[in-house]
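The chain below stands alone and is given in structure tokens; this is the form predicted alone.
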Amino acid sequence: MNMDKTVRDPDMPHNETSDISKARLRAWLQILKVSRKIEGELREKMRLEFGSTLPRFDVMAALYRSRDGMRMSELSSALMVSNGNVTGIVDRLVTEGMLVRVPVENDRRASIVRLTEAGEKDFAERALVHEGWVSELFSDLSAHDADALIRILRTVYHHNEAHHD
């Protein structure tokens, strides 16, 4: 029985391409592992500190960056989720006075969602705490390392964007 973890075609010589492929696979698995770990930590901190959820924070963050508000479809697209996933969160935030829906003039079916003054204040407070959590989770990275990681991840992102356009 072959105990070697790599499966090779006996007719194909070992080459550098397979080594690169394996390294990229390991990188992908590490990205997943770290992403899940950090997201889980942030979810738990958000729940314990604010009695809230990360998706709710993400909705408010997207609207905080877009001060004029967004259509629901724009918000869903920005968060890379379906409209249905965002609707319930938006409904609750409107009920709590954190968001307001503003009708679109020439489209009776559409509305723009934006933060209220209370929503902006609430988000700004949470964002400061969130930034501290993220900084703590990445505290082993120097500024130089963080910049290098961002550069590498952007390269991967843009490469895959180009292949899907």
Given for the second form:
Number of protein chains: 2
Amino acid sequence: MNMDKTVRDPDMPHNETSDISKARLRAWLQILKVSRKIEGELREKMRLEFGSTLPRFDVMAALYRSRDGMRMSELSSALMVSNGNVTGIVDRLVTEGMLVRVPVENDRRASIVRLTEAGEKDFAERALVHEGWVSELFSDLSAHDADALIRILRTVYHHNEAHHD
Amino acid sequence: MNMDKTVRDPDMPHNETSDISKARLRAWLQILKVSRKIEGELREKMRLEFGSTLPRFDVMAALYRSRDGMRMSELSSALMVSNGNVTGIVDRLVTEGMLVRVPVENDRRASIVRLTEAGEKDFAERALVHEGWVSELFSDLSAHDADALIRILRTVYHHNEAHHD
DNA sequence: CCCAAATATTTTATGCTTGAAATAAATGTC
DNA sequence: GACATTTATTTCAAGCATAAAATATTTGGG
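Now the other one: the form predicted together with a further copy of the same chain, given that the block above is the form predicted alone.
Let us now look at the entire complex, which starts with that chain.
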């Protein structure tokens, strides 16, 4: 007698789906729900407190880690968004005085983007406040659960990393 | 002697942050990373296989659960997006013949949106395929980890539900 | 050297998303 | 019954995001 609920009768009609499949779908919907909720909260705070946005914060965060600057293509692959997307966000940050585009020696196609002094200063301040917001939004998350969450999500992420069949 | 790592020296400079705060930030960044990766994969599949989008799928899913239809305001609160957002998505789905707007008796401000017969049929098929995609993308997620994930994310979600101070 | 292919980036068209303003209709209050 | 308020929805402006096409430049044969 089959006690394993994840193994189904092979005669099961193909329009029914397994329990494990349903559990994974629920997990995905829950991830989506939480990430949208948190993203919405952070977007609102960014707008009200900084007059800025999450995508701009992300770009500045990447550049803050690479003080020598990054190419547009490096930025878009680090942030996992399209090239054209980064163009627009960088344009706005340049207008705001947060970023500069520097030509690259020996390659006139490319340019390097880096934080201005003002951009560095602003980001350093904002990053601290941002971390506080996140910690508050996740204040019910224990260190233990945070670790469990990260471990589980890492396995999911790695399975989907760059192995497009 | 203080053994609790989450309680810090009150003289700690305010530009340093606690370990638990850093762990929560890492957890949030990991949630974001996974949800963007999965969302991107699903978007691409939706586009290639169905010639459709995730937001349209979400609207149809909500209406599939409420066969009698929903008001625009019910839809936007169920999906946790703005009113104006739903207007545009519904417009496109009406053009595609998936949805109809039905006037509400005794209230000429409101209208009820519901799936057409074609919309119901299309969604039923797509939902099965969609569940298969999710199960495949999450195939490294055991039933046990799925439950753990859901439990942890639920506590985070509930903490942030509707208590804007 | 010439030119096809590859690379780096921007532009374009389309759609999603928000917040705020506008429109329209219903409701409550004097 | 007039009218201020509330409720339901749409419209608008701006920004984010993608895929695909366009532009510009570099590189690698022949």
